[in-house]
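Next up is one chain by itself, shown in structure tokens, the form predicted alone.
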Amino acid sequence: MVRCRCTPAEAAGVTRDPWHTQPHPQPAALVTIDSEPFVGETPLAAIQSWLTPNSLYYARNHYETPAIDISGWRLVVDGHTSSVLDLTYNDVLEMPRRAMPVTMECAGNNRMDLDPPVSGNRFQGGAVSTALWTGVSLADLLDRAGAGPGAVEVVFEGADLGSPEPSGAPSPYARSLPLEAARHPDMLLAYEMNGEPLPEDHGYPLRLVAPGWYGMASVKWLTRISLIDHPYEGFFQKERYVLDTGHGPPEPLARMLVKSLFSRPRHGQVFERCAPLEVAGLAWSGAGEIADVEISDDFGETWTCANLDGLFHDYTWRQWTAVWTPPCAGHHTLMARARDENGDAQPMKNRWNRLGYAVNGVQSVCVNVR
């Protein structure tokens, strides 16, 4: 049984954070995870909204930035193809556009949740976000490249260079994916990002957005993209971005997996009375639509349906709001779990794995009622 994990003191009621106590005005910039190369995460008093506005986006880089000058910038599109496409900044612009909203979560957050505790980006829930892409379709450009015979994997190459391990000579960020994924109609190729063009730590000049998939497949700062006949083994792909739980072999990560999360009340928060309060928040899930989400007040024995309510996209979270009203006056942990359309929810515990990804377990916030 999932039980709550504050201090004595927090359980109390007892902080000297006002952060936890009074209200907070919106945070204005990411929660610095690393610095080299730079990582970092929404804060989690920001993930109100539908839209995650850029300066707040979470950013996952593997190396250092790229700097990169438009002028000289191209796209490649090589390999198993009828034509070898070499494409300018204004070519991409010119092919027909399009917009999409898609919510990305990093493959590693809530890795802080895992025990025992595990290596990497010490992610505590803000790597996830929501975005409006504009760009064009993977999919028109694969179509002008033409795939040649036995072509069943497209690699994407970034800009990004550097050692994935200490030993290793220098290579860029790179992913595949299956040809019949990539050749999906919303697969996108963006330029823009919420109406801006592309911020340089989210890919200037052009990435790639994978809609339904953990943010590692979307490649930041693309410079080429390869049709291949064979699967790609590239670091990024086989050692990295594998579910390893030490029982059979490593599981490849491919679609987000259904999750939810609290947007208010925030952990540790105290109320002065026992009246009616709202509970709100956001699901998602990279199989299919949000179907319902449940919050519960007693650890897990029972559970109350929220309210889906506002916008929604086939790609983006769902915004859930629920009434709770505190049975008492003390120390109270709510839970919430989602399920989509496919039947499947968050489970009660998380999956432990040793490189800490897909971590989607039910998260509870804990408040104070005097």
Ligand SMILES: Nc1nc2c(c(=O)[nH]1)N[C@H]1C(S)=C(S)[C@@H](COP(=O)(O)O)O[C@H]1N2
Contents of the next structure:
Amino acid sequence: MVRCRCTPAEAAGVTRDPWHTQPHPQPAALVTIDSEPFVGETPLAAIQSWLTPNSLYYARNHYETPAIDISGWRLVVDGHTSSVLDLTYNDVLEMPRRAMPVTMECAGNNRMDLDPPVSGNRFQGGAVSTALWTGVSLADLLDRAGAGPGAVEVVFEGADLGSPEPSGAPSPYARSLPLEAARHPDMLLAYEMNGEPLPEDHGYPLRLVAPGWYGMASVKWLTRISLIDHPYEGFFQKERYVLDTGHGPPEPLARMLVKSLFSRPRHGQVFERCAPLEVAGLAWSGAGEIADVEISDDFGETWTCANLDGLFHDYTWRQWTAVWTPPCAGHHTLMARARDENGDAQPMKNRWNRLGYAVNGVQSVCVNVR
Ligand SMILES: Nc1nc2c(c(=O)[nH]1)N[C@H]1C(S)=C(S)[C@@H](COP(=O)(O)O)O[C@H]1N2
Ligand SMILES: [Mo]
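Next block, the form predicted together with the named molecule, ref. the form predicted alone:
Every chain and every other molecule in the complex is listed next, the one we just looked at coming first.
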């Protein structure tokens, strides 16, 4: 059974936060989740707009952000290729440009909602953002290098260094994609974010943007792309970003599970009258288009369809709206549930897993009507 998550003060409509009754200014900064290295999530009050401003785009760094001198930076493409590429920043800028809006969610988003709790970055729900990315098609680059016989995976290596385990030697953050996935024409190597050069924390000068995948696939600060003839088994491929439920072997994470969130009303908001309210939010899935979003005010007994009338693009979240009329004065819990075109819907209960990934259970907000 799903219960109200409100504090007693919220349930009584007596919270003192002025946000509950007054217009709220746009928050100016990320919520710090960790500082060494920096990890920050988008403040929930800022998850209203379709594109996330760069300054409010969540940041997830495993190691210190590398300082990169652009004159010495190179992108090497090697391994099982017909030729080795060694490209300067200008070489990359001279290739055909592609721009694409993409929603990216960290696999650890909403980890705080798991019960019993798990360790890891304490994301509340703000580790999801959308930007317009501009760069070059990865497929163009792979075509130039030419895949050699036997190549099965492509490894992406960042310039950030660290030891994943306390006693280990430092190594770069790296992840692989199957060659077939890497060759998809929408895989992007981005050098601009919302029309600006990539900010340092988001991978300057060049990052992968793997649309539809959880964020870990989109390797930042790229320096090397290698084609290999065997499955890659690095730490961030085998030991992290796997779904370990305790039943059977851990499953590697790939595409974002279907999910939705409320932009308004805000959790705990107080309304002075029992009049129709505008309810709105965002919904996304890495597996395809959003087919429907429904809302419920009776803990999932009955559901009403929301309107899918807002902005969306192939790989972005979709805006949804609904009008909800409170049945009476008092305390209410609203829930939203999205379903994608494959028929996958958000579960009512979060699926617990050891590392706290892919948490996509139905979310709720509480409102008080006087
Ligand atoms: N080189 C490198 N790439 C990386 C990471 C990293 O720590 N180092 N973090 C990954 C994770 S887990 C996520 S969720 C996204 C976050 O991208 P952002 O910080 O631009 O939001 O980058 C991915 N790419
Ligand atoms: Mo992540």
